[in-house]
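Only one chain is given next, in structure tokens, and it is the form predicted on its own.
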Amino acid sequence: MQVYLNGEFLDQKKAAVSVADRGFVFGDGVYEVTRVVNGKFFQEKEHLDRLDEGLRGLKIKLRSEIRDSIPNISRELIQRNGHAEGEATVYLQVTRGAAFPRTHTFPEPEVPATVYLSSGPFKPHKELHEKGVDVITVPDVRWTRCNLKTVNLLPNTLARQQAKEAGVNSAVMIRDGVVTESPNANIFAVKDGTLYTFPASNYILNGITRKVIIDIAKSLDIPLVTEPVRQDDLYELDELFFTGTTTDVQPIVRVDGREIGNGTPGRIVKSIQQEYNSRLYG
């Protein structure tokens, strides 16, 4: 398997970054994961636009010629790795680069950003899409710039591990009494035929798939309200589901052991799944 690192395609086992890389010592970087179906990059421009937003948010400077070459690098990578057919993902990470000494301020003089890409095969979670998943609630203890897709994922990792140890698929994060998102996906709720989701703000990542689902809701004439769902109202919902690049549209059928709706995927999530799949695979 090959990866791309700072201008070179390398064997994955031989690729290495400096111990002084600020992504390693500070988590000072951003990343994106893009879905690929038979060589077609789904929502690629949207992912790259969000990468630009993250780079601006962290004040990481990436040379324009490198930024503009990312689509070509991605395609070369999936060809080299045999991922141009079937389903795959491409992982892209940019950090501020490697600099001595380790300081909490940006390197002076400025250092080149570290650019890393990898690809891998992907198998959709079809059984979970059909049956739905169980989750637990956990406090949302992340920083308040969740709109930036940074490599600082320790709170997310701890939340998913807590879910795993509880014997469930994932977690619903709660901040100040309202549902925000999951450790790695956005959340939508359904009540009386209306779709609800946390508004795009610094408290959630404005997911690429989330935007697709909002567009699908409009095309299907499903009313949409961008406002938080209160934790106290969770069990009054008719439906609840996750959305994400590798999550797709995944119904949630139980939270903390209690059923959502009738405990099976509902009518609206099924209609959204159908339209989403037509866009992803069409």
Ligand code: PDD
Given for the second form:
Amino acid sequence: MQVYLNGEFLDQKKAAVSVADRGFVFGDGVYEVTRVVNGKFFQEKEHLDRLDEGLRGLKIKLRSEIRDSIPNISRELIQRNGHAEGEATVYLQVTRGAAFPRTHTFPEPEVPATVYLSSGPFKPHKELHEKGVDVITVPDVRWTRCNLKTVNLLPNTLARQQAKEAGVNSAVMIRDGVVTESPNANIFAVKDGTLYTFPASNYILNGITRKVIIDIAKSLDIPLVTEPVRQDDLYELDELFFTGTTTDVQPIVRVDGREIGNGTPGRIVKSIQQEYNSRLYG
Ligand code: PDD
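Got the form predicted on its own; any chance of the form predicted in complex with this ligand too?
Whole complex next, starting from this chain.
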């Protein structure tokens, strides 16, 4: 397997970044994960736009020639790795680069950003899409700039691990008494035929899949309200589901051991899954 690192394609085992890299020392970087189906990058422009937003948010300067070559690098990478056929994901990470000595302020003089891309085969979680998953609620202990897709993912990894240890698939994060998102996906709820999702703000990552689902809801005439769901109302919902690049549209059938709806994926999530699949694979 090959990866791209700072201008070169390398054997994944030989690729290494400096111990002075600010991604390693401070978590000072952003990332994107994009789905690829038979060589076609799903929502590629949207992912790159969000990368730009993240870089601006962290004030990381990426040379425009490099930024503009990301689509070509991604294509070359999936070719080299045999991922241009079937399903794959491409992971992209940009950090502020490597600089000694360690200082919180940005390196002076500036250093080149570290640019890393990898690709891997992807298998959709078909069984979970059909049956739905169990989750637990956990407090959302993240910072208040969750709109930036940074590599600082400790609250997310700890929450996911907590869910695993509780014997469930994932977690629903709660901040100030309302549902925000999951450690790696956005959340939609259905009550009385209306879809609810947390508004795009600094408290959630504005998922690329989330935006596709909002568009699908419009096309299917499903009323949508961008308002948070209260934790107190969580167990009384008719339907609940995750959306994300590697999650697709995944029904949630049990929260904290309590059934959502009748404990099986509902009508609305199924219709959204169908339309989502036709956009992803169409
Ligand atoms: N996670 N919210 C969070 C916190 C996420 O990490 C993700 C994606 C999403 C969904 O965003 P999108 O639809 O753009 O994938 C929402 C990626 C896939 C990950 O960390 O692997």
